[in-house]
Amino acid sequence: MAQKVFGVDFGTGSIKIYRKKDGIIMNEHNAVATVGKNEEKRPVAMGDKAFQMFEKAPDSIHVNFPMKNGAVADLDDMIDLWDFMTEKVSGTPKLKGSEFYIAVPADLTEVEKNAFKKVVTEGQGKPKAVKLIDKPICDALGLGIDLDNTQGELIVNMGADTTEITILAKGGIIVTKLLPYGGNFFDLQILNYVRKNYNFAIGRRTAENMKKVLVSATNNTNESTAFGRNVLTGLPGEITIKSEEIYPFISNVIKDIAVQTKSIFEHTPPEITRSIEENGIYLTGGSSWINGMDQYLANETLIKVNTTKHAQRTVISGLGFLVENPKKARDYALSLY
């Protein structure tokens, strides 16, 4: 290949791969299909097409997501998922001396961190540099922050499993939380909820689509009807379910998210503060999209609240800025190999 520098963004719920000069070549779901058990278990799908396996794959067949909070859960799967990538985008598994950027959120520990090298590492490609970026850097360049002159940044990125707080200063971070709920804790919300009280059985892609109609910042009167499984009769048949069912399940993160974010900001030095009373709160991330979200945070923390059109993107946009700007990347890369 003519360009042989990567930026990645091993998301939960998504990979998404931007290749120098080329731009973001790759968004595919962060899934495995496998068969068998221990050392027989081989992958028979990986990415969009293992997705679309999900719940609907016979017993034999086990659909795996192996990445859970932010950090590789299942380094086997994670590698022959990489394998796959790396082979689809380059057109052979083996992509010798390519240099890697790799966005991580910003408090993982050193095993967790290390994990990430041995998916690279250890699978067919031989790259020449693994390097890691903290994903609220990644953030922050891909919202157009220009890190090197502001005085201070508040990014709240709400992701699949995880929400990240970060205040940013100077070109660095200056403290960062790490909340460990997303978009999939509403699903499981959805899920259990109608199992419970309806003894109703529904799967997780129907609970997520749920999700986009019911779940939001304040109460309203959405409801949305769903096929399942009468758990109780074993017989087909469907529900619906209203807002207001569920937003006293889902109220105590949302309101979380906001007390963290007000806590972070009222324990930061006042030079910092008053620059991000002007610049406001930047709100990105997948999950982001929540009915009403924005409009909250900004109420809870008397803050005006920035959003994007492209939140699921900001991460692996940053990527890109870093890996078309070397000289720049060297300024928050850590090597990893």
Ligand SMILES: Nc1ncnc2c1ncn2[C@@H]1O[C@H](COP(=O)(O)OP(=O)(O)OP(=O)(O)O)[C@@H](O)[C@H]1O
Contents of the next structure:
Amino acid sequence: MAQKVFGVDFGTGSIKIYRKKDGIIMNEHNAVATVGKNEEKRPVAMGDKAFQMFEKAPDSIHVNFPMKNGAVADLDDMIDLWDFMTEKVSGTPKLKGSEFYIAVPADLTEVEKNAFKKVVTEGQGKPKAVKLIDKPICDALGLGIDLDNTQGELIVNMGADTTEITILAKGGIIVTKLLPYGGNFFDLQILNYVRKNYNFAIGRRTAENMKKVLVSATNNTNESTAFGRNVLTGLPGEITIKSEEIYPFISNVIKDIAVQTKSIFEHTPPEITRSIEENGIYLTGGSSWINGMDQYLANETLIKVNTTKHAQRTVISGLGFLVENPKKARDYALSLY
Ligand SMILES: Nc1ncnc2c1ncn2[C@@H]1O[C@H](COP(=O)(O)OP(=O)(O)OP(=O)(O)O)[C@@H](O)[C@H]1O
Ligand SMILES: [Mg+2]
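I've shown you the form predicted on its own. Could you give me the structure of the form predicted in complex with the named molecule?
Zooming out: every chain and molecule, the one shown earlier first.
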């Protein structure tokens, strides 16, 4: 990996890596499987492989998700995962001479931002430089927005564990809010509902698949069937859930995203508001694909909503643009190292 320039989006659900001239070269789950405790603890699988083990592995294997709400929650696991990823993309964990651009939520504290630097510098590799770029800037560039010249844009990124709402104008962030929930919340609501109401255990991955059908911004009639285990009889079986059963448990979060979007918008100067109204709100992040979310947000804000089929890639694509254009990156990068 020597002498290379990389962009990294440490998403809570998945980590995406861009390499200069090569494009997006990795997109793996942000998960680490370990055995043992304290000093005995050691990783046995990383990334997608660790995620595959989730809820399938024996009790001795623990699958951890080292990020929470867009920030590093378990530094040791995150460093192990980082070493694994760098080795996987380059054949060696050595990073000598390499430069990193890392996308971070704009609304993190300095300590939280610094933790990303630690991940990249305290692993086995010793990169030449680490620079942080605010995620909403990357989103804007990845969405093809002319950031230097725009009078005003509003981006809502609904990810796995965060929802980031940002207003940008003339090359910078005007105001941003990081909400501590995203798609993971819906998965957990489904899992808990099925257990409480049907005495049925399903895995997180099953819940995530059911979500894509069941969770909807407005009440609808979809239904989804999955395999699981009856916790009373211990027997495997099938369960069918309707969208309307889940709706009462998820609607508050959906509504709150619209409320928070409206409130950020209400405190914006009129010339920015006008521009946002003209351009429309940009809805991105994997959870923007929740059924009817775009229409719901448009109805609530009375502004058209733009969606993208690259919703999980807008951050890493924008970061990629900066990796390829270092002069431009200088306008936005916070040098850490
Ligand atoms: N078709 C779909 N419908 C609903 N949700 C979806 C769909 N496809 C993916 N998702 C959800 O999108 C989320 C992942 O999106 P994304 O990759 O943008 O998150 P992330 O960047 O890893 O997390 P964060 O930005 O919160 O740190 C997951 O919760 C996933 O279940
Ligand atoms: Mg993200």
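Worth saying up front: this structure is predicted, and the values here are computed from it rather than measured. Definition used throughout: the rigid core is the maximal C-alpha set that superposes within 1.5 Å between two forms. Positions refer to the first chain, counted from 1.
With the core held fixed, Thr233 shows a CA shift of 2 Å or greater between the two forms.
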